[in-house]
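Just one chain is shown here, as structure tokens, and it is the form predicted alone.
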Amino acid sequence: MSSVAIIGAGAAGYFAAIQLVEQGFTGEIKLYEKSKALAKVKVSGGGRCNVTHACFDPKELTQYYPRGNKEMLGPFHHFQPGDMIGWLADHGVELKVEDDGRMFPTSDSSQTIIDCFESALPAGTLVSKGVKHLAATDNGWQLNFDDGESAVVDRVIVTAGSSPQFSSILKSMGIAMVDAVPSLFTFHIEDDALRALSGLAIEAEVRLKGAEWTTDGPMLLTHWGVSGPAVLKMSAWGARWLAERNYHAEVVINSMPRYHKESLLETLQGIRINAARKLVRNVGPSSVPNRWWQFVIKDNTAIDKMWADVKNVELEEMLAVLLELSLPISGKATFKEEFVTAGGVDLKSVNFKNMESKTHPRMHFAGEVLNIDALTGGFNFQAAWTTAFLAAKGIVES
């Protein structure tokens, strides 16, 4: 009888085990996990589980993946968000779409997804053991466990996530690895005046000085710096760039992203005319909160003047800080409990038709163990579902 061992019972590992069963694998399936199964599923989306995203065009979908975008185009033609939505519906779980495209169970509880997965996995499949060593045999793999026992299987699916311990095991076996660095984090900024704005949100366009990326969306001011979708997206695109600089860089914030320089200058000139007898600190562009306006012009000599007395050079300075306010980043902070890394198994060493290693036959990979990561919004889970589906399909067809 053939056998498969899955190492890691996170999103990808659990779904791979289910897919093996549902796609008709008749051999023995064991899913090994030394800690808590589906731990990230439990905390995702603040405990609501952001299962996937309402993006159904494979090419468009790949644009949300800073690493893995080229490699995932083919896989998304085989299993994409619409397929995951359908699979969950077939198993009694309905999803809802939020305004930004994120999808959650209608129950707003990650436990709904966990219960669904647990009910779909045959009893006895999940085993509470950690794998500490892997060795190739003539026709498969020998697994050595933390408790001193061992097992020999025909195929292995590695779904160990970003575990440093298992990354070291893979590297020692000669599997090409890209060192992991954090992705999806917030920017730490030491500025007392900024800290006083904690809780304020603005629409912004964000870039890193000296880098090529630009992201946009809501930006949240916190007691440690800046967060929100615009910043989290930038942290994903710039994950390796920022790591190389030890998270010391300058973030450039455009808090008037819908304006060009000329139209914003006209707006400020209009305020100077229409609010001539009002204090500059009390009246700014209507599209930004007044607290933010006071922050960005705090060093402008016109801040305590009447608008009628504002000089053109002071107007130009206002324009500059609204469109390009530069703040020094002095570190990072993990975004809630949803820790994501950039790094893992080098994608050039993987066959994306069946997720099998090109250098280590009968070993497949799925989920975050691969050097694939995405922006926040359900995309990381979708990569886990897709790669798990293909790994299971590849094994069944073999």
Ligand SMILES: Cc1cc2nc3c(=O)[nH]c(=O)nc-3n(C[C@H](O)[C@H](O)[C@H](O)COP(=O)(O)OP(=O)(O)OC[C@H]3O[C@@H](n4cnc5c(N)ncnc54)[C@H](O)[C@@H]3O)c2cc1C
Given for the second form:
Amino acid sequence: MSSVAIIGAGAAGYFAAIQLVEQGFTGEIKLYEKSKALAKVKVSGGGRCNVTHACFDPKELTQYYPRGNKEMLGPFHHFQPGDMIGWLADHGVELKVEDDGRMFPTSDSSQTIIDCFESALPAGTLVSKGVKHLAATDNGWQLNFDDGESAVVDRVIVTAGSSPQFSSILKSMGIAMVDAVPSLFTFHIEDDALRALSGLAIEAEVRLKGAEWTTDGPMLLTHWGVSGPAVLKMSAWGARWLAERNYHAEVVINSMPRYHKESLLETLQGIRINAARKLVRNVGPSSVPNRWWQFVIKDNTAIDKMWADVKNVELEEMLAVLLELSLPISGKATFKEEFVTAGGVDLKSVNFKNMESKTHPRMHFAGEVLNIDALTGGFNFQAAWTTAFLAAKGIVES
Ligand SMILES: Cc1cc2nc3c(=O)[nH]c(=O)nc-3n(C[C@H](O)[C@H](O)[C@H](O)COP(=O)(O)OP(=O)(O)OC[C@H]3O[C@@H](n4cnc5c(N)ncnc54)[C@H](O)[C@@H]3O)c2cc1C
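Got the form predicted alone; any chance of the form predicted together with the named molecule too?
Let's see the whole complex now, leading with the same chain.
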């Protein structure tokens, strides 16, 4: 009888075990967990579990993955959000879509997903044991557990997430690993005037000075700096770039992303005529909140003038800070709704048809242990579902 050991009962490991059963694997399956199964699923999405995202085109979907975008294209043709939605529906879980495309169980509770997974996994599959060592045998793998016991299996699926301990085990076995750095965090900015805006949201385009990416969407001002989708997306794209700079960089904010320089200049000139007898600090472009306007022009010599008295050079300065306000980042803060790690098993060493290692036969990978991570919105779980599905399929077909 053939046997498979799955190491780590998180989203990827649990789903891989269920997929093995449902795709017809008849051998022995053991799912080893060193602490609590599905712990991250439980706390995910603020306790609601953002299971996936309503994006059904594989090519479009890959654009949400700063790491893994090329490699996940093929896998998404085999198992993508539509398949996960269908699988959950077949198992009695209905999802709902929020305006931004994020999908949650209609119960708004991650427990619904946990209950579903628990009932789909055959009794006796989950074993509470940590794997502390792995060694290749002639035709498979020997696992040594932290209780001193061991087991020999034909294949392993490694789904240990971003565990530094397991990353060291993999590294010591000669598996190519990319060092882990956090992704999906918010930017810490030391600025009392900015802190006073806490709670305000603006539409913005964001970039990092000296880097190539631009992200957009709502940006939230918080008591520690800036957050919101525009910033979280940038933290994912710039995860490694920012880590290399110890999270010290300049974020450049365009708070009027729909305007070109010329059209914004015309808008400001229009305000100078139409609000001539009003104070500059009280009247700004209608598309930015007045508190943000007062913040960006706080150093402009025209701030306490009537609009009629504004000089062209002051107008140019207003334009510059609306389109490119540079603020110093002095650290990062964790985004509590979702937190992932960039880094893990080097994707070049993995066959994405069956998630098998190219260097260590009969060892498969799924989930966050791989150097794949995505923007916030349900994409990280989708990567776990897709890679788990393919690892199981690869094993069944082998
Ligand atoms: C607070 C929070 C909220 C999140 N919310 C969302 C969300 O709403 N939507 C989304 O898409 N993503 C979300 N994420 C990201 C998502 O949770 C991860 O991408 C996903 O859990 C990865 O699944 P995984 O199975 O690969 O790893 P994990 O869920 O980390 O599971 C790995 C498992 O392996 C076990 N393990 C490790 N080492 C060993 C060992 N030696 N032996 C045995 N077991 C071991 C661990 O204990 C763990 O249970 C969130 C993350 C966090 C932290």
